[in-house]
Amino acid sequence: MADEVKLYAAAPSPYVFRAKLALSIKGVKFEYINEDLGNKSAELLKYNPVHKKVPVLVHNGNAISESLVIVEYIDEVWKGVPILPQDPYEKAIARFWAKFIDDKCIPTAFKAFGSNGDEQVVTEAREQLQILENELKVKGTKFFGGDNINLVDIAGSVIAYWVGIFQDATGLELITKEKFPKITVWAEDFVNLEVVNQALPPREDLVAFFKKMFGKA
């Protein structure tokens, strides 16, 4: 009996992309269910009654919420290309950096883009990004996962793709090649991977969406 896999999603969400990319890496066939976040479906509310948001992965009737939890679940259930390191220490380190991106980098970046260029807020966001830049320098590898992407790169897809879109939508240059050379090169390499590129939503659609969201349209 074939697995029944559904992904409750919304195209503009960078968190949905994480789950979509993990499924693509594993070659899992799934049904993509696009949610109207202004009028959420009864199914979404049933499957994610706590947070009431996307993404939600439903595998054979069992629902999993929160993007990084979903990515780890996909990695454990479907074999093939590994997303998390096999070594327990390396796995713990990958989880640490993925959590750092979610807890520190993304919130301060979102705050900066919504701040109308407030210098203190922008500086705070860049301080967190500098820590990530330094980690890439220390590793000296193409991706956070080494030669291949792993959980940290997937978590960082928000920075690799969406930050550029937010920059276009708001006019705020948070990440530049001069300030963050390693992040810039990593982001280009990540986005240009075939499995990543094929899973990404169209850039122009996202720029238009976020221009409206940030009141710049």
Given for the second form:
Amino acid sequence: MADEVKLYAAAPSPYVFRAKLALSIKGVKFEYINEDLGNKSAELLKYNPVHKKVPVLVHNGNAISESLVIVEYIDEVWKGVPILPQDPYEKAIARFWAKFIDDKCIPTAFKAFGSNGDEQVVTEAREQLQILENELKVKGTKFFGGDNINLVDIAGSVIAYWVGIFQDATGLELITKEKFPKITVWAEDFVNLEVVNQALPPREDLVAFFKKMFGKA
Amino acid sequence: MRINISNSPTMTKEENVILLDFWASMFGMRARIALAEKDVSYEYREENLRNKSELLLEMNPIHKKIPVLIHNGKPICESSIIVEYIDEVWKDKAPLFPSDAYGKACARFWADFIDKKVYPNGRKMLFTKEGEEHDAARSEFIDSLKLIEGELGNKAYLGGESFGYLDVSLIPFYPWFHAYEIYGKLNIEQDCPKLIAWVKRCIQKKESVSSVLPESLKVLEFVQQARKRLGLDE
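The form predicted alone done, now the form predicted together with its partner chain:
Below, the chain from earlier opens the complete complex, with every other chain and molecule after it.
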């Protein structure tokens, strides 16, 4: 019986991208179902009644929600290119940094972009990014996963691609090459990877979407 | 100082395990219960959260929080990550996850739900003044518990037939229920009878739970002291 894989998605979502990228890395054939987030489908609400959000991965009728849970599921089901390290300690470290990105970097960055340049809010966002910058410095590798990308890089795609889009959309330069040299290079390397580049949604569409979302359109 | 013991073939199960923790922390309890399930010997170190040890600050410099599991000198932080780590390292006893990837994903989803919905709303009920925010927290708290109760269904445990990761994630909130009920003006047993039945089952049948959970009255005392310090009560 062939696998049935559906991804309930929306292009602007960096969380959706994590799932899409993981599937692409594994070479999984899937149906991409585009959701209108202002008018969610009955299926989406059926498959994610708790949060009613994208992404939702539906694999042979089983629904999995929450982007990092989805990525770990994809890594466990489809062998091939590994997304998480095998060693339990290295795995724990990867999970720690992915969580740090979600719990600290994203909320503070979002707040900064929505803040109209409030200095305190912007400083707080930069403080969290500095921690990530230091980690890259200490690791000394191309990606958080070493020579190849792992869970942390995938989780960090929001920083590698979306933050630049938010910057264009709002005029706030949260990440500069001077302040964040390591993150800047890492972001370029990440976006230029073929598997990533092919999966990323086009920049112009996203800038237009987020201009509206941040009230700058 | 970090000690790295190499993986020599002669390395035995004599491993150095330290847990930096705080007695009332539901997150710390998760680690303690997981370690108990696996029969792991470890050194428990109680932290004074208002005067954190140098070791804690060294082992968790980013968040400076407990629990921190230190295994052979290497720190693991964040309770959900610690529990998964414990399950993976001491995999020969009491597996905390089902073997199928979907079952694992469900457990992780609901554990994340507890952290996003149950914990923050519980905290707001205890430590914010009465008013709109407090009411909203109370409402969302009980709705969240009801959703989890729905997920339990007629199963013995949240993990199914055996006690698992999700049970470990939620049961440490039980000692805090009494405080939640007082400051949230709730009756959790009335709203979620099946969940309370599950609590009793866990306490009766799992020594890892009964040996770890602190008394509700002690937790209440702790909450009362914290509220006084915050100026919420006289």
